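The chain below stands alone and is given as structure tokens, in the form predicted alone.
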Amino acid sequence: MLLKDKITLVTGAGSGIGRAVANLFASEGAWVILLGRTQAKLEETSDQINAAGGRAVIAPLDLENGLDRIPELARALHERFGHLDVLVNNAGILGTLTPLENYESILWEQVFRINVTAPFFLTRELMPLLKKSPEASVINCSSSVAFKGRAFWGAYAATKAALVNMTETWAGEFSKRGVRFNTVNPGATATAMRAQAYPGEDPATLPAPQQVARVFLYLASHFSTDVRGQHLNARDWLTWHLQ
């Protein structure tokens, strides 16, 4: 198992793509933190995982309005593991699609909130846990509109550009420790959020999330250790690594 009694936190898991990695963590043999708004899609999440055999808790946390939580969670976790293996900060949130001088103040701020301010946060708190484990890594999730900007995705290109840059910034400050910091672009996949950007598209001709799920397992394992700061295109990886 690659990740035999790893500790790991993924937010985002109760559906979509951070419900595919969760569950393959625990399959690989992780403690799985599941962290999310909906305490019901957690539990879906945690009964799927617990069911298969693994092990898994979760953390209802809204991360627009519970940051100032966080600090709490870095403390429960702390009492119960001790450490933290794995960070994958995969919660984001689409925002509206349209012109950017249509676009709404406030709904600009929570986009930047829940996409970028929440994973720093995590980040910084989880810090000393993560330190605490001999080969720790954060995954961010970004998007190909992070690199190249697109007419009409206002908030959600820009936050995904401030995260790339974000996990360089951490990827160099740890560029000597034991921390390593690196983005996956899942792509084109079959999720929600994905149906709301393209809702005439036919998830059948997408991946699904479990697939793309795989480019976070070796991020997460000592397959990737000599890994930093690089920005991992999950329909690359996946087409290299399965030839």
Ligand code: NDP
Contents of the next structure:
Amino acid sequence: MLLKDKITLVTGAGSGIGRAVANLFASEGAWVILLGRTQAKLEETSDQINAAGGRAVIAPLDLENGLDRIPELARALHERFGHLDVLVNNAGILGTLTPLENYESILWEQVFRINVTAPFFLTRELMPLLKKSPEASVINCSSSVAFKGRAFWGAYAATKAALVNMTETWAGEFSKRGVRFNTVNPGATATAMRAQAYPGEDPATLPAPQQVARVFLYLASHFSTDVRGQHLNARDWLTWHLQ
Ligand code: NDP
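Switch from the form predicted alone to the form predicted together with the named molecule and print that structure.
After this comes the whole thing, all chains and molecules, with the earlier chain placed first.
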């Protein structure tokens, strides 16, 4: 088991890629803290993990309006687990696909809050717990539009670029010791978000979240101990490592 008794936290664990990552981590022996907005969805993921003999706890938290509750979450995790080995900042929203000149200010700020500010606050507040792990790993979820802006992708593209940049800053500040920071670009994956961006697309033609989750497992495991400040592209990684 690659994550035996590791304490892991996955945001957006109630659906899509986050749910697949949570299930995979649990199947590899980890405790998984399931963080997300919708309690019922987290309970579904938790039920799946328990049914498979895994261990999970749910942490319902709205990463838009509940950021002030993160210190309370950190305290609760400290009391229950004492440390944190893996943090996956996966939760995100697409916002809307529209020309920048029409982008609404409120939506712009909402996308930034969930996609950038929340991963920053979570990482900062959970840092004391991460520092207690002998090999902590933080994995941030990027996107192809993080590396080159794309017309009509508005706030989403800008937030993913910011997340990539912030990951490099974190990685630079922890360059050779302790916590590792990397990003994963899942690439097109059959989830609700992808369907929102490409409503006409047949999801059967896309990789499933379960496939993409393998890259997150790699970055969470000791097999990537020397991988720091890197941006992994799931498609490339899966091609080279699993086929
Ligand atoms: P989904 O829409 O399926 O999942 C997004 C998750 O984020 C949901 O579980 C959602 O919870 C959670 N979330 C959204 N807003 C909040 C909030 N305010 N507070 C707490 N949780 C919230 O999308 P994906 O699985 O596709 O996306 C996962 C990550 O992968 C994202 O960061 C996305 O940008 C990235 N990505 C996805 C790609 C794809 O093709 N699918 C391609 C490139 C990147 P709830 O449902 O309860 O709101």
